[in-house]
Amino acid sequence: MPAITLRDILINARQETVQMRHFYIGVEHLFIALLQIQGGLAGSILQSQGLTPDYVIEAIRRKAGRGTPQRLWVGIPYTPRAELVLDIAKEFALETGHEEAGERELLRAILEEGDNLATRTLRMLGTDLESLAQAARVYTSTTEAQPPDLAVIFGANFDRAETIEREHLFILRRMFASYPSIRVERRLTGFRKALILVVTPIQADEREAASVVAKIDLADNILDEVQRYEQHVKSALPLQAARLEDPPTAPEVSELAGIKYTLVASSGITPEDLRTRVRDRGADGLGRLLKQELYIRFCKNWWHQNRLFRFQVWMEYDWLLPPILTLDAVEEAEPPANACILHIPFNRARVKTRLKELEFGDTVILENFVVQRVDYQANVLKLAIGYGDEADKRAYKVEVRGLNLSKDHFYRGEVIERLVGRVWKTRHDVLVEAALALHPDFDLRSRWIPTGKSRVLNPLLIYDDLLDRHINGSQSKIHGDLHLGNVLIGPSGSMWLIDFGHTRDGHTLFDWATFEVSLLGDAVMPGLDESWESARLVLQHILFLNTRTPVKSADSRISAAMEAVEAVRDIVEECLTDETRWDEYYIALGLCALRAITWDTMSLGGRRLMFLLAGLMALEVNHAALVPDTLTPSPDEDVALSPGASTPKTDVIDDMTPGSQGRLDIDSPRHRGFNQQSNEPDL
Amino acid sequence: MILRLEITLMSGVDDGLHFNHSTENGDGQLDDQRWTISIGRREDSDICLRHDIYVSRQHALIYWDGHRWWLQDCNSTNGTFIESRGADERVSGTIPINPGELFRVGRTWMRIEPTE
């Protein structure tokens, strides 16, 4: 066996410290490096004491804890203690007539120092350090084989173009460690960065176990999902459901973690997600399946658990929309006396007025906002007014750029007493930018948006008022992210829900508004081109749905998908708090649609439809507010709505709501420079 | 009487580093009742742990009340811990601490060195 040089060991130690995100070499890294040498001295001695090297490595890593991605110093320095140990090792080498310390000398030095993290861990594990040191002086090692890894094979449905990163494979292997091999059947499509796979474990006798859905994501997200599952989902699932039966796999050495959803069904079924199904085989029969397989099965413990719930719309929906402000952090010198201070508790009416007055470059002071997320990649700190499950605590999102996140450290859930920044963008700027990206063929500043034969309200001018409304609605357990990618469907049409990362008690109709947006974007729009004409065509069909007219004559390219949307409306009708008050749903749908115009995962055609849909819903809500509660609104009463109405009239917004909500700085919302001149509408 | 405190870091990038404080040099805060040494990420902490992001700006205090050493957690975000039967036990408020006992501030283990 070739002699192991100190250099080899230091290379191992360096890899170890980078993997653990420590970025320094301590005695623990040197010791782990020794243990990682195949058939090495340190590993052999431990084994003679009844400990496997892997077990000891795990214990040391757990004790040390994993570091964070940001680095606070340059290079990979040695700790003072590691330098001491290397000096001792050198002494040992000189004593035995060697130029340089090797495996044995380093091991002896670590045991001799005796006060380091490695030896403290060994002591904790009940090891006799004295006899280890004794053995280290005299032991002659024998080589031995490592056990083979779990084999991962890929099934016929797995897209070869997809690769699974090493870190994800590591977690996957850990999750299925009790099987000799697994077959990855397919990857499920999701919007977020999580990796979701359908996996068939294969037993030693080559029998296949039932497929499961494996989800791998950042450990924080996975643990959050498990907690929500335990709290909201576990006790409320129907017999046939995706369940979390095993604890999450969250090794200390990785920032990723994994969970397995077991699909309680006969084995041999590999489900696919609804988005893939619709993409590959269309939406035929989907409406019936939604009602029978999804709604009827889950409603008893979920959407039918409704309790009366009166809320102001912002409490449930503000967090959906883009951040109210994006700020550039400034050094806390002397903020101007007239700086806008946002603090908790909030007075919504006052804050709304203040926010409307804010201009690019204005100073804003945030007090007692809570860190929701630290995005190191984008160097953005995401804050909101609170922390927890409830939607209203996640409202009033503010994003702060330009902080040195690697220097001033922030933690999820931390309350920031005070933070000063200048306005870079308002929510309004973000929405206007998103609307401009749709290349509108109409005037984005006008109050009315033409939709062919009729017209809808401009959602950009009205959403803030929608957030002020009070809704007599209901609250139930909701999935929180009910889109086509989170519904699995088996060959016989059975459906399962997965991904409970947003499950909470919330507005009952939110799930169905989310689902309708997903259906329109993923099932209806792909049948058409991306033009405004196509978006208006779909809007006309939705207008019929609003009057609860059955979709008889829908365009053949989209009729199956529109039937599925109609099924969603049937479900909504059952969930309405007052079956004559559809505005409870329309307001949810309108805000879900408005948020979707900012999604880069949605097609251009889809986002165009979402813009018009948000406007239509705003109109419907306004309309409903005009009629007494006892009357059922009939769309024919509204000239603007009824098909065949006179050509749309284009009002200019000055006569509408006063204040800057009506101000649309379309020309240069983000590159205005620091000039503080007034931004009156340039109309 | 001259008071001395030697603290050694037991983990992290500064593992093995010693901090020596003494009333002779005007270190820490001295009043009639006690001599206090502060631990935190703030630059003006007596023991400044700038390399541990789990340490709060003002994290913990060690003080001598004339009889013994005390360890006090200053409502830190990530807590102060002592080793207790193989597990880490979170310190709430103030506890007595003996030289040689390991305690953890954020992610950094440390101990008071026995002095004669």
Second form
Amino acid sequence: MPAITLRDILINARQETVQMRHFYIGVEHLFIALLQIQGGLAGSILQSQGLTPDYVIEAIRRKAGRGTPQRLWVGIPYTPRAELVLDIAKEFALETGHEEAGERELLRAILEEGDNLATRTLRMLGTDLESLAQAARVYTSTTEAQPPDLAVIFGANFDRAETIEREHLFILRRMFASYPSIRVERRLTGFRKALILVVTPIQADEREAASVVAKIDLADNILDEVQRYEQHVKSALPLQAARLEDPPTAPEVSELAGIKYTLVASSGITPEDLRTRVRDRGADGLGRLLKQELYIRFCKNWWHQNRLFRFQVWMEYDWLLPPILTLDAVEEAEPPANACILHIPFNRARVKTRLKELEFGDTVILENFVVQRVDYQANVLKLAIGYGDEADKRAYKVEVRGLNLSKDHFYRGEVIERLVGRVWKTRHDVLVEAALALHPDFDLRSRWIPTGKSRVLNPLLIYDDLLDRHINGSQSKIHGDLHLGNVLIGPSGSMWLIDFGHTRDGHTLFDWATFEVSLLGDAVMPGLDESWESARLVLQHILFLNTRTPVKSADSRISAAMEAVEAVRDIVEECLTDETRWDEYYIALGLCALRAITWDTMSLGGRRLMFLLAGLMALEVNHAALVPDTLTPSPDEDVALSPGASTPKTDVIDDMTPGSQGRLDIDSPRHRGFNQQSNEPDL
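Form predicted alone, following the form predicted together with its partner chain:
Shown below: the chain alone.
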């Protein structure tokens, strides 16, 4: 837990003065704040002299007296004596080599100043101030100090089975430092590890402020989100949108940080995310809300600000898939002559060939890759091509395990000149293991996957071909992570978008492909069982959508949810670059679906549907009539890493050459072990 800082103490001093209706910070408020630290220095010293902290706090409060509700000035100023004590504490901190005063320095300053309400009360109680001051210099507590508790109330909609970790509470206190208490209304769902809460701040006079959305995550992620909000969102969203009006809370003593989203025009409204709404009340009316509340309100400044954009698919979608390599770091030594060298810049076609040859334990040398993330909890260094924010959405990500991250101090954006590792997994290994975890009722080696009376392509054999294709599409502002958990809805049906950590200029249809995947996985499949039969049933409905045939289902469990998916397709039709070329969307949807089979946050039935959906989209793309390229290559295409790559020119699926993966190697030792662990026979 981070050390107790002066800012922590001032938070509680401010709460104390508001509760006492003083509306100024005096030395007595600072001393009470010190005593409220559980296991803190001041309380421990007083207890050693026979006084309990609560007894001393009540004595000081009685001597100070309670103020009146009427405020005669704006803000909460410091008294001259409090400013003097804080200056003395700062001098003590500098003497000991600290930039900021903590509880020891502040306690020493209060005791050695000696002529304040707190010390006068201590004398009245018969304490020896000189011995207290001496103890403050040298005393070491045997218990870990904890910050004073912010009054946290939990609303009726908060799941009492949920817990908020201590580190997150530390940030939450900092975020709402100007309020004496808060009420946590509910926890919002999401795929990432971030904590997202709906919080109602409560003022000292018990008036409630408008609810806000508080998000706590790793500091790098929060600061990225703020930067993207300023660059892509702030000037482009309509009035009814979540806004960041306060700077992020990012204390140096913690790896976490927090931001608050203000929901404009939300007074008296406690919103919930769409995933919770669908789970609790179903998807009835969701399609209409998507069109009228979400799409219509945001399209003018986002998805309709589209411009022609010709790109190779990997440039927009490769980053969705697992890293191309996961390596175990090894000590620098003379590498074998046949070691694979990946360096930036490099030729994509040549690298693809080398990657297909790599096996478990092979040596790989990385040169000039850029640090994208440093995951201290998992002890994984995440590398990518590109610099700065570009590394977040560029292809060829590599993860390196086994480094001493706390010792080596890698930082984001750092260029790693050279790093040696051995192959633990390739991207294809990860995807195959994810597919095996679905316990398929078909031969995963086969090029075709049965779907009842029809069949779809095996996406594991075709995804690299999709990445090689070119798209004549459009580019616009996109949310970048549009799923049910990032759309909030109020009781009146009003909607807000939150979580702009991936917002950028990108392929216009990306948002709707990710949203359809979320709808299918979180709104359609949860109403069914998790069998392959149910997944194939839903796939038949998607086939109707692909032919633009209205979906009429006799199964009430999925009819309302499929109407919402149909609404997404209506939106997509308006955003297509060429309304006759749905392959622009099918490629995006197929790759987003393939990504989803690796999500352990999605149900088994949902992931099974995603596998079939990825295969169906690959089939649709290869059946699409090919139109001769007439557009001039974009500047992005001119600087592509693979200028020699060509687009597959086949529209007859049975004549198609096998994908770049060829025959699946699912009999490797790793995959056999996986099957044994899951009690499934080897395929």
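The term rigid core refers to the maximal set of C-alpha atoms that superpose within 1.5 Å between the two forms. Numbering follows the first chain given and starts at 1. What you see is a predicted model, and the numbers here were worked out from it, not measured in a lab.
Colleague: Superposing on the rigid core, does the Cα of His479 end up 2 Å or more away between the two forms?
Modeller: Stays below the 2 Å threshold, so no.
Colleague: Rigid core fitted, is the C-alpha displacement of Ala618 between the two forms 2 Å or more?
Modeller: Shift at Ala618: below 2 Å after core fit.
Colleague: Look at Leu106 and decide if its Cα position differs by 2 Å or more between the two forms after superposing on the rigid core.
Modeller: After core superposition, the C-alpha of Leu106 moves 2 Å or more between the two forms.
Colleague: Could the core-superposed CA displacement of Pro180 between the two forms be given in angstrom, to one decimal?
Modeller: Its alpha carbon moves by 2.8 Å.
Colleague: Using the rigid core as the frame, report the C-alpha movement of Val56 between the two forms, one decimal, in Å.
Modeller: Taking the core as reference, the C-alpha of Val56 is shifted 23.7 Å.
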